[in-house]
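The chain below stands alone, shown as structure tokens; this is the form predicted on its own.
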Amino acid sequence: MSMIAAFYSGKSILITGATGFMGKVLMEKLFRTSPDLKVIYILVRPKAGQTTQQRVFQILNSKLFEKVKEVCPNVHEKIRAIYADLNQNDFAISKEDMQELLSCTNIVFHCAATVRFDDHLRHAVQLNVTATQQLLLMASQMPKLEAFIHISTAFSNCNLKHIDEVIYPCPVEPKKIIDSMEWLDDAIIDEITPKLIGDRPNTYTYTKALGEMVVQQESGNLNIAIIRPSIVGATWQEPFPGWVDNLNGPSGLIIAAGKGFLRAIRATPMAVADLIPVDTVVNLTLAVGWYTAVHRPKSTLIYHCTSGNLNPCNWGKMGFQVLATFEKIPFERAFRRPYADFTTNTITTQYWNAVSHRAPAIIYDFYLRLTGRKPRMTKVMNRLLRTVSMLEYFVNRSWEWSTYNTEMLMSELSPEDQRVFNFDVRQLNWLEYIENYVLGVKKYLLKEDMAGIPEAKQHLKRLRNIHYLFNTALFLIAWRLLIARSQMARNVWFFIVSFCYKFLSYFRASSTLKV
């Protein structure tokens, strides 16, 4: 029997970020392996006209929870949705709900965060730092609390080449940053942001590092652990391969490449693509929750959930596998569904050629205007170029993460727990995983009909031909202008033409002699 599954039976668990990608998978795994747990509290705020209960209903009715309903038919009764807003003090939780949380909670999984790379520093600090501080204050008032698990990111210290399972200090204390965000205006914050984040690429990685410092400084007597996953992708095995429901990480890139809009980004093919399946992260998270509560380590342990040091896959290999999968299962026509508004690309060492992507977008928008439709391709391309610019930092570098604590935990698990809560990425077959990932994006994220593959293949072929034709025309125009202005270019051109003529003449003469 699984010790970890038995541990969570009868427990009251608080999950922040439960409506996010990882939060949903975490809930699903808990209910499926520990259907006798008492309750899962989730912090939710109404969104897009939906009440908190409607949002829960939508989550439970997704494909992800199909298996849960078989082992836990009353799952809807075990989710307690509490209205909360992490942008406000005390999360705007009512006194009654707060009292229930403080008196009943046994385990806290803090998954909530803003993952936008270009988020304004004030907002990133509020969600990734201040909210963590406030949740720790709540946790310190929970008499039944057994463990507090904080989800960070392996890139919180991406300014370093080798990263150990320790908390690295930031030059400015988190409390000073939190205080300054309360009185500085946006213009001043924009001006000082580059100086504060230093050699980190964005506000996300910077504020996640600050959040770790807050955990270290304000943990008090709590049993706390920090998990640092790298790039979180679709499910590997559970509850089924390839499930994904958002555009973060490689998913957005896969969509645009599948739609055939963009062909290349500037990347280093040999750089390690440190992708980690979301169910692997969840399995480690639940194992860490059990270990932290039962063994009560004397200090806060950090667990790296990465793949590059144990089972590396570089960007070049990943890009080729994605392309190979597209040849078998291409995507449907672009703009058929809302998700098609986000586009991306494949991997190459060539420099990004913005002209070769913007120009076709402008031409396409002109065509849409002529046919009486709303132009939007240029807007999509501008979003894409901005997104790709933010990703370049990560697809051109490799990091080394130590995994001593993660491997230690694996050795502490029974054979049954190692099977049920598997987080050993050495068993991952990358080619199979990437193919399932692409299929998952098509089926679960875009909700495309697999029966439309023949039509999609023809559409992808047409887009590819248009791309080649445009680039050829662009090259010929540029070459013609160069010949008109440069004597050296004319000489090179005449040499090439003369050489080709002589080669053809020689080939014809040889053929005549043989006859």
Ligand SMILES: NC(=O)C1=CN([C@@H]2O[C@H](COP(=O)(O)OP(=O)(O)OC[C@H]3O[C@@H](n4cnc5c(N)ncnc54)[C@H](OP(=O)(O)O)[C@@H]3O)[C@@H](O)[C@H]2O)C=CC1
Given for the second form:
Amino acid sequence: MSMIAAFYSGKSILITGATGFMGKVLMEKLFRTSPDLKVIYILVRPKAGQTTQQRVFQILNSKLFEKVKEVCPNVHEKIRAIYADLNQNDFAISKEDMQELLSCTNIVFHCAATVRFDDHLRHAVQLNVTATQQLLLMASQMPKLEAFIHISTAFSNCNLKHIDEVIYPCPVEPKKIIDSMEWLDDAIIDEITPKLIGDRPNTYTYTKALGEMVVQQESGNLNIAIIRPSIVGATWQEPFPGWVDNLNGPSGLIIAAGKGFLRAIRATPMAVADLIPVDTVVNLTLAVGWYTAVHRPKSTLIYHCTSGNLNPCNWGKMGFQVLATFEKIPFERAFRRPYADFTTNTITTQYWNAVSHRAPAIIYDFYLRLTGRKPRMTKVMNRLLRTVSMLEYFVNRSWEWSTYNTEMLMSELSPEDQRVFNFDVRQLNWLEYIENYVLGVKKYLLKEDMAGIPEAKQHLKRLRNIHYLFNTALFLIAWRLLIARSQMARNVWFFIVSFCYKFLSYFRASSTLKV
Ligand SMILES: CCCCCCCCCCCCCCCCCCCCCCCC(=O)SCCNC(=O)CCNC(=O)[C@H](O)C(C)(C)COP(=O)(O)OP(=O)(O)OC[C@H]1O[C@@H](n2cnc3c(N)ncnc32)[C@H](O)[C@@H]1OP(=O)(O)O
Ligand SMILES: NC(=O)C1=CN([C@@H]2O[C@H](COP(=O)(O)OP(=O)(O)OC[C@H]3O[C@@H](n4cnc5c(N)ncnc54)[C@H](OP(=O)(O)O)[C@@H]3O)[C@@H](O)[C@H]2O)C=CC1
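Take the protein just shown as the form predicted on its own and give its structure as the form predicted in complex with the ligand.
What follows is the whole complex; the chain from before opens it.
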């Protein structure tokens, strides 16, 4: 019997960010392994024209939850969606709901965050710092609370090269930042943002670091742990391989490369690609919840959920395997044939961006105009290149994260728990994982059917022929122009033609003699 699964039975669990990528997988695993849990409270806001109830209904009826329904048929009754907006005071939770949350919650998993790199500092602070502070305040009023698990990121200290499982202070106190966001106007915040984030690349990593400081400062008597995952990718094993539902991390780039939009990137092939499957993060999170509640460590423990030091893979190998998978399982209606060039040189990057990205987009838009349609490819390409430029920071550096606490926890688990809540990334076979990841992107993000693979392959063949034709035509035009303008080019041309003519005459003469 799994001790961790048994621990969650009968418990009331509060999850923030349950509608997000990680939150959904966390809920799924909890219901599947501990169907006897009492209730999962989730803080949800209405979004994209859907009410909170409609959003929950959609999640529970998705492919991800198919197995859950078999083991926990009354899952609908065990999930309690509470209307909440983490940007509002008291999260805009009603008095009755707040009362219930405060009096019943046993465990809190705080996953909600803004993960956008370009978010305005005010918004990023509100969600990643102030909301964390408010949630801790709520937690301190929960008499039955056994553990509070905060999800941070391994990149909260990406300004350092070696990162230990400790909280590193930021120069300006989070409380001062929170206060200043209340009275500073947007223009001044824009001006001071670069100074505040310092050598971090964006507001996301900075505010996640501030969030950790808040957790440390406001922990009081709470039993708290912090988990720092690196780049979270598709599921490795559970509930099935390759599940993914958003474009964050490499997923968007896999689509862009598979559809032939992105053919070169400024990336260091030997840099460590510190990806971690989302189910591995969730298994560690649940194990940490159990350990924190049962063993009550004296201080706040931080757990790195990373792959680089235990089972490293680099971006070169990852890109190669992604491309190899496109050969077997191509995406439908590609713009160009998938191809990947990794370059570390800024000038080469600009060359590739002009020749391989912008020029084909302009040509395609010209074709759309000619055929009476609205041009759109240049706009798409510009947005993609902007996205890629924001991710470049992470694919041109390597970090070392120590994993003592994570390894300690692994050794504390029973063999059964090590199996059911496996977070031993040493067992991950990267080639298999990446292949399933690409397949998952095709199935769950692009919603493409496997039956379309032969047609997709045919389409790629047509693109290859168009590519050869286009290059030959381009070469002939260039050569014709050169001949028209340069005497030397003409001489070279006549030399080649007369050489070929002589060679053919000699060949014909010698074969006639033999007869
Ligand atoms: C030759 C090249 C490739 C060859 C091989 C194949 C690739 C395989 C692997 C090798 C390549 C390298 C992969 C690099 C991945 C590195 C990621 C590192 C991130 C680590 C950070 C830390 C981890 C965390 O803690 S947090 C989680 C990570 N957070 C994110 O990833 C958020 C990033 N996204 C954003 O911040 C925004 O979306 C932003 C700023 C990038 C764009 O914002 P914008 O306002 O322009 O609009 P959006 O509506 O958000 O999107 C616009 C447009 O872009 C598409 N898109 C969004 N995200 C991505 C993405 N990650 N990749 C690609 N495309 C993306 C989105 O769909 C929109 O498309 P439209 O068509 O315009 O609708
Ligand atoms: N994905 C990754 O690569 C990594 C993620 N992390 C961390 O993991 C955690 C989960 O990330 P992930 O699941 O990928 O992120 P998602 O963007 O998929 O999910 C974010 C969640 O936060 C919720 N949320 C955002 N704003 C509000 C708000 N104002 N009120 C209520 N809920 C809100 C979202 O709700 P809604 O659906 O309504 O928008 C969503 O449920 C985050 O803390 C992130 O920092 C750490 C390392 C890597």
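Residue numbers count along the first chain shown, from 1. Heads up, when I say rigid core I mean the largest set of C-alphas that superpose within 1.5 Å between the two forms. Keep in mind that what you see is a predicted model, and the values were worked out from it rather than measured.
- Put the two forms on the same core and the Cα of residue 54 is off by less than 2 Å between these two forms.
- Core-superposed comparison between these two forms: CA of residue 370 displaced by 2 Å or more.
- After superposing the rigid core, the C-alpha of residue 480 moves by 2 Å or more between these two forms.
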